[in-house]
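Listed next as structure tokens is one chain, alone, in the form predicted alone.
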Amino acid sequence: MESSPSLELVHLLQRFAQASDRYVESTGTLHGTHRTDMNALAVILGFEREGSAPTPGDLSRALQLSAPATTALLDRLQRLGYIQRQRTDKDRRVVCITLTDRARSDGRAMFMPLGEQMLKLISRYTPEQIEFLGEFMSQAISGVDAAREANESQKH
């Protein structure tokens, strides 16, 4: 098969998503959690940048988790006290997850030298090229979610 500059992209992007995923399962490795406890801090994190905390249903959906195992996490979580349960005071029914002081200092000694690593890189490039790069990556994030749904919905 013929090589081209697009698919050697392709490539290239694959081996860094591997790379992430080496990185995220060795880290988790050195400090007792697994990939899928590292994903939903990450998740629950993400919430947080927006404004909102998440339940334990948009951690379901997020990490397509079904509800027993999205259970176990958080109560995985929870021992290793990196999460809280709260409920809302608009709807004491509905569960919230927010993280802890714990996990926010373990979460910065697990990925600061990978954080340092990318700001090491980022920092070669100029503010426009940034701003480029930044846009290929949403872009990319949002064509592996849409090839991700085009998968599921040839399972129903």
Given for the second form:
2 protein chains.
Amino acid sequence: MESSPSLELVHLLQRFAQASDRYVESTGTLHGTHRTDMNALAVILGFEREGSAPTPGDLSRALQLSAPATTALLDRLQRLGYIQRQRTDKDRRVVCITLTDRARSDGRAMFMPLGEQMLKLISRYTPEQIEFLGEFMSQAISGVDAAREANESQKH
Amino acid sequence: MESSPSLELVHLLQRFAQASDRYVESTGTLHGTHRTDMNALAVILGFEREGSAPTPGDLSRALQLSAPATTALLDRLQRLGYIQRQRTDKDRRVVCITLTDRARSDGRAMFMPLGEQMLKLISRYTPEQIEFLGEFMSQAISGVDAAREANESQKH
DNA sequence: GTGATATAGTTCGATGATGGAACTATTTTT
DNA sequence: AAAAATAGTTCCATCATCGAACTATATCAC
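The block above covers the form predicted alone; next, return the form predicted in complex with a further copy of the same chain.
Then the entire complex follows, led off by the chain already shown.
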């Protein structure tokens, strides 16, 4: 049962995802927020970074949650004072989700240690290497999503 | 609000973890098994790859689950015909978890499309590059776990 | 060695995150 | 103008999860 370097890399990617799950689960417990709520914060922060605000539908897709579960999630986040919901004028069915300052600072506190650690690791690499790693991760993300979508469309 | 290549890489790593979560969630739904059960299968397969069999305690740590949740998880997997539990002779408090053939084939079916996709991506790289990427991912895993442990020990 | 303490796993009961079905309100299509 | 599609919510039932308490085994202290 020998393992090629390629297969080893596949397993390392999987182990990285598992370790990330552990981080979220553990940090969520320490902060008294649930896994899903933490992931939601991360996703909304990601949208903000791109300069946009997600809708419940965006969140539903990003977290693979049903519509009712997403509503419940947003209710929780709202009760925590983490988000505001705003009907859009363009299409009055749609709701836009924006973070409060408190959500940003709490979210930062949750993910900061992880980010710091990753930056520390990355700082040991050259700009060219960082560029290379970014290219790879970017394609890995596309690959994971492609594999999922292939599964989903196959089983109709 | 410009973003350095280093910070971008951090975000790509995070997005990779999120995409992996989506894959597990989606594939789990298609196969009628829950997220946690899928992750548990992946972890047990990982232990098998290393030539060992995990205990409930190992699983509990790997999945960040409480002891009762782990027992419930193992009950589910056993009811599905996916695992066997065996008390060890060395220490009779400990239980060893082994997969059935069915679990291996079902687990393979669940993760195969993802693995294939990743292998396809990796095949475009040279052995030296693959080695380099493996090094990086390995350290990233350590970094994530270190960040988590730092959080955990800080909040005692 | 024997009693005290720690460790591995389980059972029990309660909480709450989640999904399916049905609903409202808007927009788009025909 | 009617029909169909889309976005989000409410209601209800299920079940994964945790804390507390328990059993059994192993280790530690003296």
